[in-house]
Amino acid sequence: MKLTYNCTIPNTFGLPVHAACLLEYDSAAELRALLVDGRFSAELPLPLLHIGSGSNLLFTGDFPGTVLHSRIGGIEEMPFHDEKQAVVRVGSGVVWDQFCLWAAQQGYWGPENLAAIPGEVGAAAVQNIGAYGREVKDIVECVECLDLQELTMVTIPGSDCGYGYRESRFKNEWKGRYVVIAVQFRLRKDEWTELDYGHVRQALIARYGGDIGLSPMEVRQVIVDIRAGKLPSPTEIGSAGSFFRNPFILPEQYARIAAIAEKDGLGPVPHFMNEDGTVKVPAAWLIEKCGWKGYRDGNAGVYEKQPLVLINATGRATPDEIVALKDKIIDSVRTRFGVLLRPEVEII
């Protein structure tokens, strides 16, 4: 375990925010003495926030109370077994594109398109990550907590978590209770892969000269490439990956925005149906024909090659500046389209 007091806060903007005390952890028994024996309200600062590698926040400011950070690692195969599937046990610390390497490493079929997605697995599991026509929801098996309330371990099923889009009920009702200290995964050795979502299957033919027997790696691999030409790397430029969700509309109001793109010139509007009967369409679509693809305002910008992506475009942006954009970007989309958008990271 590791306390340190007013520190900066990890978070891949890299804004300039610290927090009261970081409490870092490497098993849920050394959390569960804290709590157990009352320091957390006598020694650590108040309120409590729980992050994993700051991947997909955006502070505001310095945060007064105590951040905790799991680092429980480890990766094993749990005593399943079955010709089609195995089922995996990952720490929460772990970081989470370790873990989509290892599984392709194994053969093991789920999180390779999800591959080069920044964070760690427990908050993977907490927002429901997906990316190319997969979300982690699909391989989830159960989350093991630690709940704050009880002061005891519970195992909880993937069908129980109330998975949406970047959604879960550890965001909601049971924000506060839960700390997720592992999460296990249900993987597929037999081929079982999704191509379908943007340019995936037109990567892998050009790469490979087919679609047909690849290999997890291989998937892997065509996805890494794809995000490495379209998003910055957080280590050369400061982001929370994307920021804002993809809006899911009535079909009257996709039939508004497709008459505006007519109208305007703007070429065919993208979008995908669902299920329940609306339209999803693609935030990046409706920011770009806003103009803000490329966009610098002092010290924050969008991305040139992503404008889902804002960016601290100098490595000085302050957290007012990226709100201020973000803002802005807000207030075009829903002035020219209609559309409110909503952002995916979470704003403290």
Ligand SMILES: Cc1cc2nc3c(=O)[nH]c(=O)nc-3n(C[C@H](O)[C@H](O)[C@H](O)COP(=O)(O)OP(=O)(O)OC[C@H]3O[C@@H](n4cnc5c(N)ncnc54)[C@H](O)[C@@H]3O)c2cc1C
The other form holds:
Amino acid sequence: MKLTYNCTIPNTFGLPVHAACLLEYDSAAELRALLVDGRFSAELPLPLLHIGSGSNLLFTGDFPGTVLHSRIGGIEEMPFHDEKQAVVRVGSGVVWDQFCLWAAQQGYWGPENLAAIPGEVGAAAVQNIGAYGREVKDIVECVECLDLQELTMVTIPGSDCGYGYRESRFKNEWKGRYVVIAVQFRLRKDEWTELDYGHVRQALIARYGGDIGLSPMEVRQVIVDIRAGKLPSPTEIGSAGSFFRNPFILPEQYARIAAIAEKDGLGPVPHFMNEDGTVKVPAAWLIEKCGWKGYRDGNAGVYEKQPLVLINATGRATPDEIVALKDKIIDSVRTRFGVLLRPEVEII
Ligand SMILES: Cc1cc2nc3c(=O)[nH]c(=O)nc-3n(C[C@H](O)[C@H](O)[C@H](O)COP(=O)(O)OP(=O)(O)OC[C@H]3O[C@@H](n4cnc5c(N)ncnc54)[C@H](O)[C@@H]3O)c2cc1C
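Having seen the form predicted on its own, can you show the form predicted in complex with this ligand?
Let's see the whole complex now, leading with the same chain.
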């Protein structure tokens, strides 16, 4: 366990924000004991906030309470005898991409399209991370949690987590109740690919040729390369990845946007029909057509290769600068296209 007072909060935006206290724990039993021990818990500044590596968070200022962080490691195959599947238990503090790499090295299919997403395993199950046509919900068997209300351990099946596009019950009605301790993933030993999203298939063919037997490692490598060309590495440019969600709009709203695009010569509007009849329009397209791509405002900016990503352009941005830029982008997209963008990043 490590307890630090008045320290910088880890966050991939690289913002200079501080917590009154940072509590890093190494097991569920240790965290539970700390919270149950009235003498100790009385010393912890409140409120409590659990974070992973801070790669989907925007702190608008210092945090007055205690930031909790899991250092629980371990990747362990569960006894499960099936020729085609494996169940693997992973500690919540494991770096997500270390698990993806491990799985690919074993020849296990499942997380390869989610390679190189920043963050830790606990948060991946909270966020329902997704990329290139796959979401973590596709492989979550169950989530082991410490219930902060009852101070007991619970195991929640993936099917009960309310997973949707970047959504889960952990982010909504269960917010603040459960601390993820470990996640069990169901992985496949036989080939299970999702290659028809973006340019994954073309990139695979360009790199390995068309008629080879694929391995998860090869798919992983192509995904890592595609991402490196599109997204800023948090070690070089501060960001929280895609700042806004892709909006799901009604067909009549889509028709209005298409009419604006035609009148203003913006070209065809990219869109995807959802099963519920709504239309998904890429937020990146809306933001780019409002002229924000590559924009700089003081120390804050919009990434020149991907307008969905707000950046700490100089490394000296303040929370206020990022918040002001976010507000300007929301206003302009609403004014021009009548669509209200919602942040994907959690604002604290
Ligand atoms: C460059 C870049 C690219 C990205 N690309 C993608 C992408 O392709 N797809 C995608 O989905 N996301 C992407 N993201 C967003 C981010 O990587 C994910 O949301 C990730 O899961 C956040 O992990 P984290 O450990 O940093 O969690 P944090 O950002 O620290 O926390 C996220 C949420 O999880 C909660 N939480 C964290 N750990 C626990 C725990 N143990 N128990 C309970 N709650 C917990 C926090 O309270 C918070 O609500 C990207 C981010 C960056 C910076």
